[in-house]
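The chain that follows stands alone, in the form predicted alone, written as structure tokens.
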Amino acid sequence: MPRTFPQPQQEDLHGDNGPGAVDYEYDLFVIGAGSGGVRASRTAAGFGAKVAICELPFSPISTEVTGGLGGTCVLRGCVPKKILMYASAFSAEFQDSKEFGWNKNGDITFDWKHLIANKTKEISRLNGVYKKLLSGSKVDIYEGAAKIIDLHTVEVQEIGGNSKRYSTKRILVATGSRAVLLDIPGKELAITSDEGLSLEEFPKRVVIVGGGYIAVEFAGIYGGMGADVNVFYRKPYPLAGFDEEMSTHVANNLEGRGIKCHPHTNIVKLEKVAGGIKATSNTGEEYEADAVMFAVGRKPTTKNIGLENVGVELSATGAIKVDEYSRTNVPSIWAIGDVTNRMNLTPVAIMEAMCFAKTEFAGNPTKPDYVNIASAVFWWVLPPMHLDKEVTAFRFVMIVRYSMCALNFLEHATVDQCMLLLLLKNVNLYHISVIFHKLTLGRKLTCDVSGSQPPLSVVGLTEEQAIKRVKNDILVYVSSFNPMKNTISGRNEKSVMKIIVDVKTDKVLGAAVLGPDAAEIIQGVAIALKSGATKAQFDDTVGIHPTAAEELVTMRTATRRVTPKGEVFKV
């Protein structure tokens, strides 16, 4: 007998998605098992539809015929990436723990090969976890790949190469995205962020094209657990969309920790060699590596589910065209995730699959809302790198002539112009030498161990994105202080805390964090902002001390102020 659930009160909310009186197989099929689909599912099935769920078997690297149960961010992103993120992070804790009187004898020694094989097992528990979940929500689970054959079955092809068809009131695509490769001579070559996870033999030189977070967390797994790391990205800056101060501060530090950093930079051959792989810039420059890893973006994932069958519209860039309720053009298909290339952030894609499973099946009509949806970029990596003491003074002078031009100031400046600007400007004296190194001159910096780079953390808008849409003026509040901790291990690492204020209203705006747990502490300050707090609420709030939390609520006076024309004023 068909099932009926709660029929939203707005007219016309599902269109016509079948006849109410077909005895369809089930209320939902649900293609794709990652973070949205589960979620989906187990939602619908809790609300007393009648839901399965396909996905391809599990691999630790995904393919066109390979997959598993959590998807993207449990077995080849998030997840992953942070259990290496936290062995990188282990090089600086050994290091800081002298100071804190712990003594070492002998060498200490890493083993890349046991830490991926505890790592594919920890995500192949995970695999189980999921499949668990779905089996006590009673959702039936089919592995194999699905394709939609029309607007009511979908058919699953097994393992074995047998088929089978399903008829389904509701059909919801949740099939993600995968990494991509860049369209250069010898991109067989490299590698994506699902086999840099994965890899065999650990790579002792890399490079990493992209400016994004994925590259800089993996620029951070690699160089914290020793490799010599060469970032390319075309922006100025890494983090591009990120708040600008905070980008810069991440810049200073990653080049002032061993990663080379190469602005405005593209890689455009990449050719197997005797020593592994050469990877020349658009710049004729060419860099050695064993192993060259591609963060530059991902694709939805479409191909091959039958799309075209019933019409589903897709947009430039492959992505499924959805509604603000993420139905398709097509009445009987829903999308979410980043087959929608909307905000594709695991949290973002449980909270759309959330919204469908109550508008679809509670009877309330819910959109997923994503203001003031906060995020973070992991990584740690090497120490901070210090000047050749050989560096004569003419090569200093055109080190600060260089940065002065790279930093949009005089182009013709005289060097005690050079150096007034440098000491207004508070200038990372690191981050110059390594730019005009590297770009102009190329040599070789030397580097001792007594630093580690902290994560950046963000929620709300950036100090950009908040005077393009702001019509008051805001009150920008930043503070940069030392962490406890490295008042005694010695170790020369800032921690920058920032927050956005309108003027009018008191609202604050965004805020940012760069510093150790930064996610753990934007996290409680996203609450703050969903729900509308003003700058007196933060500063009525008692800090916990001592934290390095507390700062937030304890920024009394603003930096500066900006008016809706970016004019700044100190206040």
Given for the second form:
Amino acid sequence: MPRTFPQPQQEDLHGDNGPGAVDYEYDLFVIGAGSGGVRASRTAAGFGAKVAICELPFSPISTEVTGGLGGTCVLRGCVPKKILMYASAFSAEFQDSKEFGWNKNGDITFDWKHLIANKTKEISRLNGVYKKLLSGSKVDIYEGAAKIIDLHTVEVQEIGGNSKRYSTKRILVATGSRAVLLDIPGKELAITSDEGLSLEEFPKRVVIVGGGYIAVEFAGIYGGMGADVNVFYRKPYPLAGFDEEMSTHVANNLEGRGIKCHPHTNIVKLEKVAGGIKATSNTGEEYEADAVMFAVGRKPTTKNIGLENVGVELSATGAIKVDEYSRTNVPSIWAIGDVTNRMNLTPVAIMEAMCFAKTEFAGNPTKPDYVNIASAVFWWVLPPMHLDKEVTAFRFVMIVRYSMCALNFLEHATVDQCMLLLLLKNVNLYHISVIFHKLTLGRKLTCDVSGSQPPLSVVGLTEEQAIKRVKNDILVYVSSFNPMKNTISGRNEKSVMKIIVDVKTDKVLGAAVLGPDAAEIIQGVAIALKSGATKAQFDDTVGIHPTAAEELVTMRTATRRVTPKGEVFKV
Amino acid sequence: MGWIVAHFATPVCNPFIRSLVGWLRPSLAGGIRRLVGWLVGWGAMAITAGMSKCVGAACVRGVVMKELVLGRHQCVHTSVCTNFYGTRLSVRPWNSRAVSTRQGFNVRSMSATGENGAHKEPTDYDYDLVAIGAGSGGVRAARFAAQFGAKVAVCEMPFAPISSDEAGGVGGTCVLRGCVPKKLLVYAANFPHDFESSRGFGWSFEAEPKHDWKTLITNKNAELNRLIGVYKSLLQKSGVDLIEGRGKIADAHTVEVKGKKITAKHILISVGGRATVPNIPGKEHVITSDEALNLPERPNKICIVGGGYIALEFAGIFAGLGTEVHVFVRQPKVLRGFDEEIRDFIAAQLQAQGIVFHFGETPTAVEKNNDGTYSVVTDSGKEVSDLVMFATGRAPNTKDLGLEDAGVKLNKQGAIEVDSFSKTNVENIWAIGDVTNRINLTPVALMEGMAMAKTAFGNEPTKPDYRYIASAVFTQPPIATVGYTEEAAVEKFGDIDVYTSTFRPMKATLSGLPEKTFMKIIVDAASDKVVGMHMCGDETPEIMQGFAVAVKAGLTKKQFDSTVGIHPTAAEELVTMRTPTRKIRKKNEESGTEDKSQAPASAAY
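For comparison with the form predicted alone, kindly provide the form predicted in complex with its partner chain.
Next comes the full complex, this chain leading.
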């Protein structure tokens, strides 16, 4: 197997290639069969490597001893969540159908158990599909808890207690992450999204703590099914990090669908009371609920897999530290997906997996292309594009270096280019900022979808980010309209679409869609944005009539123009 | 002004020299005037040579001369042109003629008569523009022209749900008898699918939901009335006068409405089209889409004649609401002109819903039976139903419009012939939308309306761009398409890569319904550009719009692939198709043989 390391000296560290190389049972041993792990093992096997994968036994709720082929996305994330969302969206459809002439005499009932049974059936099926995919790719599957013993040995402890050791040339950690609980009195009474997708009884009263997309999604799910839902979050709006204007609309829609939002509020205590759980907020108010869900974040799963045995370095947040080829500090160990806490999205884990397999088993060193999908995190830590005159060139380079190297978001060449640039005499800060601006803007896009009802999806910069990061004025196009279906159904819910454009370059920097089918609508827009499409190109496109999406290509007049200083002008 | 570049890129340009001679040989007075203008223009060119951003038409002449002398070319961008007589000069006719005929300059249009444009000069006309027909195109053109400062009137016939020679309504076909009411009915027809799906998700109904047609039609009509109001107020806010009545052209500058003559500098014909029924015995018994959208009650069984998108959309509407539907298609397949795979796919989907297709059957007569039912008679038999609808085509509304009097030319199909700026053969008469039978879609009429207003009143000659126009068919499931079909792409590009994917939408995994989604991307192998996309499945019209931007912008498959998917959506499939299903290569240009190499479709996971 030819191997090409981008830094050949690492090859020597291994000393495992060429004559006298140790014979390992496997070329690759993967710990964790989620989206990333499965893709990595299948792709590696496809390149001819001998691959094994180990995963905990299947259960809808993840623990230290349960998991399942398919991982978070398939068993406890994207897929079951979307199934529940479909189920919950029907209630609105039934309401809407009335004015379209549909009479539903008699009761319409919803059976939670029926849904959960069908959902479990479907994810079990998918679990089986993954098993088949793996064995079809000639990947050995082990069920049990895997532990790294040394650089080239993994021990699998089966459910029965039997344990067996396997030698392997490389180890890939793809163990993902798990939801965390807030550390408050009574936290053991709370559930996370795992349980939320598999509750035995339908919770008629729900308290959700958190304002992120998971919290908003579950509020929509339970609310649509008829539960009384209270959502608590610290920020003034839900979905911090999304476009603020869109977030306010999301909050409005939640309220419009009967979900009670409590901004600036924390839950500080949980108590068991007769018939439920009592949640106390920091304002002293008490809420009784059948279920209290924490949607306050997720943590990489790095415990009990023997990372300490080989000295794999973790970051301050507990994620495995990796370089841009997903290598850990230990030469024979790699890590991908949520456990590395880079961008915790299924398609990103898949991309990392493919790059890993290509690099290690196809002699084709490939880096995951974060340049094109940098997360919102990137924008939070990147210093403002505006360079004060006081900022020295040196400091700027340090900032650039820090941003790029620490976060692995830009290729090293970019830093070198910046350095080279500084060596030229007649280069001033303005030039650097322009070049940096060019290198970064328009190429970094984050595509994110929140499954609130109706959904919100965004791509590129939010308005706030654009104001902060872009040197030029921006034009903001906002269109808020009544979707055609609502004209008959009478549903009082506006769809909102937003496009942010750089005045000088005419490039579309960001787009956001709130309304039915938003997630489907934004995918094509994402391609256009990623390829640096201009507003003129949007305008050149003929609409598809009658759709909601056509609004995106028919926004002729900007709603406002905003300067980098944040001054707003009517256009 | 691209043609200028193209023109001068060739070293010796005979037509150009000919035109120059023609230009230097005008009538004496005008000739001297122009000669002076030309000299001044050349002088001015020398001054403005360094700042060549936007120069007037006079400078264009300067460039022209400079070209001759120096033998090199320079691109000149002209947006607002002022010549040296101080009046505005439109370069549109000059430019357009040059483009279309390649015969050089049109001298007449070069003269500074200022006959176009919305400038404030006293005219003898009542209006700068009178549009006949307040449909999508007419309203858009009128509003834009008014924005450019023109004095505009639109005439439209009074509202009735069913169009005739006396009835129409502000909003036109799209709003009153097309896209909008149709989609509202499609929404209604989709609910049973939701009811059915919901069972797998834990919902149950004590009693089967029943549909009340009257509620739907009443609510639909209320919505249409609201929209008419919206359109009227849009016109009013833009300062456009709305004249109710049938507009007829009396002469090139006069429109007659209800016996009243209104004069106009420009006339725009935007009267649209109407459904047609072939001349067969019993044609008086059949309805068209107009009536189908406004029936007093829903038939229990309907025969629909036609295999186009209107026929299929109505088949879906009626079938969804519980009617037994038979569709008669003359061809062996539905949706002629669409991608072959889509044609097969949608037919199978509709058949699975219980719609019966009679392929290859052409109705020869429609008979009324004693019990009030109707029989559709074909070569192969008879089908009895409560109602017969023909969706066999639409024809431009060019009759009795006075077009003959003004000398406006029609083509063989009876559509008004226009140039690429939507101008008819009569200098100041324009036509847009379905009446010109170019691409009969609302957004296209809007584009034509906008381009016409810019050309005639904005001093910005604009041609509608007909490349890569996406469209949708609202069947169940709907179809969305943009660009070349596979067949057309092979013809045009020769070597293409075809990516296809058929999958079960996630919703169907729980509902248990036998639904499938089909997606297809066609890539020009030489340039890697995506030149066609076709899909059939839930939400595909919404999915398509963003992709249409990408395709129109000329993006490559590589750019599609480098976009990270949105999980879990149906649309992510379109950025995760890695392996071509087949590569079609015209190995040997002379013999034109095709090499279809099959490759396995990309894995689902």
